[in-house]
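Taking the form predicted alone, here's one chain by itself in structure tokens.
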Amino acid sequence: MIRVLFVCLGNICRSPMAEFVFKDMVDKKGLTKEFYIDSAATDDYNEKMKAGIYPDTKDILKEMNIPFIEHISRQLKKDDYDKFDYILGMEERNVIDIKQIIGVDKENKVHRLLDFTEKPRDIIDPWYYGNFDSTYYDILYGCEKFLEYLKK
């Protein structure tokens, strides 16, 4: 089983979007039993507030017919490093924060999602910029390329 954890700052926009986009993608390919997929935050604020998926994230998932269930934010923990094969941040700042939480990435598990594409880059945080469509398409592209990478 391949265990994948998507991580962003607050675990209410990008990382749950990636979690459910990737779950839908592997489900449509009949690969659900081969994966364990989850998401987390680098910051604990939303976990303390028991925040769920941001409404605009839910709206784009509904618009794109991506099934999802409510997800309450949780902060990445040091022991998540041993529980997952891939820990995928949405931007370089997430990667830096992930490594501060987990320590040394001795098994090279930590990457940005778009590092698996022909155009590695950060995925903008729609919480600050409001462009959930752009974020969705970057996540979709990243998930497609990541799944291709895993198939090789």
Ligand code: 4NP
Second form
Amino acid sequence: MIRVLFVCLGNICRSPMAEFVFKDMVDKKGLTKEFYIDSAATDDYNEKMKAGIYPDTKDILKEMNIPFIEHISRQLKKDDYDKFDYILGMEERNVIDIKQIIGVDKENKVHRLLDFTEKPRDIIDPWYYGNFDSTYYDILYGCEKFLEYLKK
Ligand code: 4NP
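Form predicted in complex with 4-nitrophenyl phosphate (4NP), following the form predicted alone:
Full assembly next; the chain just shown is listed first.
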């Protein structure tokens, strides 16, 4: 089983979007049983607020026919490092914050999602910059390339 944790700042926009896009992708390929997939935040604010998936993220998932269930934000914990094989941030700031929580990335588990593509770069935060469509297409592209990487 391959255990994948998607991580962003708040765990209400990008990382739950990536969680459900990737779950749908592996499901459509008949690989559901091969994976354990979850998402988490670097920040504790939304966990304290018991915040669910942001409405604009739900809207784009619905528009793209991606099934999802409610996900309440939870902050990344140090012991997640042992529980997951891949810890995938959305942007460089997430990677820095992830390493603050988990310590030294001894097993090279921490990457940005788009590091698996031909054009490694950040997925900008739609919470601040507001383009959930481009966030979705970045996440879709990253998940496709990550799955291709795993198959190799
Ligand atoms: P996310 O976006 O990291 O993609 O979930 C954010 C959502 C909420 C906040 C920041 C980023 N916030 O500060 O509450």
